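In the block that follows, a single chain appears as structure tokens, in the form predicted on its own.
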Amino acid sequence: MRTAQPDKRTRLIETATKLAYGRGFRETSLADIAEAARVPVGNVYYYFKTKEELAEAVVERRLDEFRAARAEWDRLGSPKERLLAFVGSVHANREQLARGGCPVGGLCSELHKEGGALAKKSATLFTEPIGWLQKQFRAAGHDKDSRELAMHLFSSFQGMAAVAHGANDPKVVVMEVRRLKNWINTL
């Protein structure tokens, strides 16, 4: 029996997002997106007028990907364990962080560079997840700080991925992690 294959659009974006990932946006042509989907190029132009609109769905996959890890994270019983099950996503991904970075970080990043409306879409990448980490904080009994605490978290895991993709060492990972956890513990 075959598997069902994902239609062309949803393989461009796939493509697109692992693309972007590995050597960035704006360094991964349409040309070399429609290659590795195994679409026509011409193709691309039916589901993408531009480049732009292509990055634009990138940002929604990655946001979707996020939306659907905090429905997990929201059927925990409280604010500290949804917390601690956000740091444990972030150890389960060591290795990757490692490796490439946040992918979610440097697509940000790379996309803001540019200003624009495609800046402010990717914006959403760091406000939404800062956000849930802020109501989180509150649900906590942290009302007066809930901005300062979620900013902190957020900074230190887009830090622990940096430096961890700079020294290609998951052991940042996990020692930052352990940190996390331990100061969430203590809140």
Contents of the next structure:
Protein chains: 2
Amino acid sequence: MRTAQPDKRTRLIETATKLAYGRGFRETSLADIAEAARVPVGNVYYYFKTKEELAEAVVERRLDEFRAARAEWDRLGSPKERLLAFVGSVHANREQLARGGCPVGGLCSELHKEGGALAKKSATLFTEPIGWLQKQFRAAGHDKDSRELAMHLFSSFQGMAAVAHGANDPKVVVMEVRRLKNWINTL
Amino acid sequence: MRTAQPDKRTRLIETATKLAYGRGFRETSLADIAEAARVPVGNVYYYFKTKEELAEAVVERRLDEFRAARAEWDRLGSPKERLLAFVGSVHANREQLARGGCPVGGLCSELHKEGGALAKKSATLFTEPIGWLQKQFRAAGHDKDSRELAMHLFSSFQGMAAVAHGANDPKVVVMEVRRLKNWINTL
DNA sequence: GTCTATACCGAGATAGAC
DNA sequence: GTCTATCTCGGTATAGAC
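Now show the form predicted together with another copy of the chain, given that the preceding structure was the form predicted on its own.
Below: every chain and molecule of the assembly, starting with the one above.
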């Protein structure tokens, strides 16, 4: 059934993603999610057997968001431009990062502690972007140290998000982004 | 000390700190803490009016841990040595960082989302170390950009901890620490 | 397929005996 | 001061009408 609104399953995932970003997934109750998505509570279980299954869908959704951005970046002419676009998007989202931290970082850290299948799945929130970054560095001619470079870039990103959030100050993102852009340009 | 048996209060805080590090504070029940600390559940409320008050004590304890380390570093002869000692301790704890993330980073991020007084208090987990780092950079002759340098160092630390934890790989710490040591030495 | 009502459990917190 | 027993509430999850 297709209405003007996205279907209920999609609405639940989107709402859960949004609410979990602000409060953490565990702290967000199914009742809250269902209400905000305008779906009766009991009905959630028609779409997801357990809350954990909903968590997996949230991870999947974050991955999709990254993939959509990646698809845009991949259209750019050179690996260096693609790396700069990645860094630029971090800068563009600095206010959000300061308010709620990194959307994938927080989720990854939280679900990692749950253990089990969820821990493994959530790790792809990091490994997939890092893999893409590594590919760009390799394409830019850095064969031997592509992994180190990718890790450094992603680690810097996670760090600035954590500090911007914890100290409630988006300025650290501005400073670090400037540093990273210089660094990329001189590679 | 407000009790006839200070050991229990301390035991509760230490146990809560340890358990919260592994699973997150919110996910750790008072029952679990009390049992592990060998204190009857109901008795917890003699030492802490609410769970939130216990959280504050945990933050205080993490701050004390940092202050103890800082006291050692402050004995070193030069600011540069002190900065290198800070970075060295990160390297020494890399296995732990990969297993459970940064003890202050995770706590800060989690409590920040709770809002209220706890959010403010937890921010000092970041601001106090950053302040100390800034002081070292200033003492090393970097008057104008001491804040930027301190933020960069702390942000790098948070980033490597997040990635080491999320991707389950302590190697990123080794790589980043090497980079930071070179950076400090050429300042 | 969709929704209401509810079971069930574990959490934080309290009362009060000793 | 210390501990046991218990209350209450909110959470996940289920049963079953429609």
